[in-house]
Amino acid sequence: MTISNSVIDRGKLGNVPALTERADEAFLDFMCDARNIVMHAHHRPISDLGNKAIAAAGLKPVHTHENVAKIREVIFDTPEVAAYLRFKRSAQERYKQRIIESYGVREEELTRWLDDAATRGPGTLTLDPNFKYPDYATVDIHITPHGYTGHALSGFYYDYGTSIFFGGANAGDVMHASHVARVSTPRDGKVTRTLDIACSVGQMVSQTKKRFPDAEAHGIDISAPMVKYAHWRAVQQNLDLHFAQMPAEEMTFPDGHFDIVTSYLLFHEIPLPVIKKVLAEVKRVLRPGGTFTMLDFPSSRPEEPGYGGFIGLMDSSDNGEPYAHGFVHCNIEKLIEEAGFKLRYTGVKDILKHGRVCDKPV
């Protein structure tokens, strides 16, 4: 441990900085169980209250946002479903703005971190000083203050956040080495150079980087703050990955270029007009051969018509996704292959379990 400016450096937890005090780790893990306890724990039956609600409201479970506001006013009727959607809300809140506070207190000494890894390997950082962010990626995403890109910490935000929002269970980012275990390789095995869109801190590079130890590893992400501290991430790791900022719907290297091409939750956080665009350049630069793996929720489907179904649909309020409902209906399969792909899986149990797997013909 080391001492700056009266301010006790408390080492890591597995890839991210400890918080400044242990006082706010020992809430940051209460908040994480109780997320737990009565989030996960009780969504089953709180779903089934919700849709007795719906039933006897007589309601249609149509999926439009007016429909919505309707369900929305019966199931707040229902006090265990009101109580649960507002610890949801709250708890997320609460709970983002203790890790903002907490790494506040050392905003000056994390930000000298990523400025003097800037320049140092293992591998590389390109910054665009002159980028203008799209009004898409400016907003408040996920209820983060600042959202992705407005803050000089937001991956220090982003990484510890992420660990308390799936429950403690992405410890040494395990879950990211599961994902990209399960990334489909080109059906001729080579892997040379690999692409992460919309990266973030740099979790599934990283994982994908000690998978194929010999292929090139990129990482491309729209936000400076994300791209900066995943490169600062990846030096304390002493892996060879190569950040850059620049958007997925603009990316400025070559035809052909990559073997394979991940993005893990994206396409759920940009507006349908610019899936499109991603897709078109995923296709671009993948050789012919290459596969796309994307990871991100399932379709609408019409089993699942009553509150459940409507979980989607209130994130776009009560968790800060505006863009989560019209991909969850946009018909993605159609709009993969009208890009040009060819879907190796179609079956909703397969694309959970392998993502949707995209094949650029040869």
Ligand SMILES: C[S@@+](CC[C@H](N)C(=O)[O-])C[C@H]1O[C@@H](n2cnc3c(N)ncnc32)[C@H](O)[C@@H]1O
The other form holds:
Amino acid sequence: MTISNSVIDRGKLGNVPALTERADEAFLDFMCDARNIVMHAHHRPISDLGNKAIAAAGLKPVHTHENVAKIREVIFDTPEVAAYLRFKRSAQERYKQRIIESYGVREEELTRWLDDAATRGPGTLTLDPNFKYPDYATVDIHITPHGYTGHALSGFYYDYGTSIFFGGANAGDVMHASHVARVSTPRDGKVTRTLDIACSVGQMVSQTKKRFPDAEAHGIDISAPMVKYAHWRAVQQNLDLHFAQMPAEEMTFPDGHFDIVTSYLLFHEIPLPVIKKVLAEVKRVLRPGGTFTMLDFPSSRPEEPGYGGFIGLMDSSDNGEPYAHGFVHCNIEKLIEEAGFKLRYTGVKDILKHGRVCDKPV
Ligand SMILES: C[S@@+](CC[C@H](N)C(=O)[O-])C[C@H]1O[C@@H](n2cnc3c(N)ncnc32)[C@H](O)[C@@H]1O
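Structure of the form predicted together with the named molecule, please, following the form predicted on its own?
Now the complete complex, all chains and molecules, led by this one.
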């Protein structure tokens, strides 16, 4: 008798492939709930406590090496905050590692899934085999082993990982569906071609196609593993989407090609000089009258410290968000206008509701 050592495919949870064993999923469910209870429910009071403690010590959440070291001392004398930050980091390390270990058992099979889907439709996948990643794109962002670009299964890791990161709130891509529902359209209403930049596993692209079924839907990402997985995911759902590996600061699309461009959580993850180049490229590939919706962190303003307070600072210093601080303090609205866009809304409340809606003048 031959005993097979292949592992049973346990199907999918929504659009995400299930982990190898139920025990892995039970652990991940526990981590998800624990993060919800400890972190998400306590974000605001912990944030207030930390901001108060550093203000009482005469410090500001400014990102210099010396200042961060002083803030760390103050925070570690504030036990609730110290415990919160320790939990945050350890939970993140542990749940990410378990996902990698679990899918890792089936690495050959999952890699074959991606390769087999690469030439199948509907939709297309375009890879750049000679692409050399810039250094900024190879960091282990969010302390994710291999980052976005360093492992053939990075798309699998990201898809399962974000379902935990967002506290289970993105089952069936509902979160992305609500983001796409608030994407602004060009003032003339014409939408024939859409582009999502830094699309990761393609959730914005698939939801955009659902909202604009007659339009051609494209997604680009710098990471080959991400777009390979995004294409596999779309093939699984029989969706006609177009994915390509491409850096947003150097796109190969012609001028004026798109009516709508979207980005969700890209800009706080790239360095400032790249932010400026991406804005210029987005403007180039949009047609006159086209609209870019940028969904990302709030900027730091006196009336809305948001991610600009010490939680954001600690994420940037200790939690694998090396570029976030630069974004939060860069005055992105000014950079958007300098790139030649007209911002549809400038008030904090409107920006929180609609994102940064950037019209390319006609
Ligand atoms: C936080 S994820 C974006 C989330 C995604 N937009 C979504 O809808 O879930 C950041 C993504 O940006 C990609 N990325 C980073 N730098 C990029 C660049 N210069 N051009 C295109 N993609 C980039 C990464 O590979 C990663 O997939």
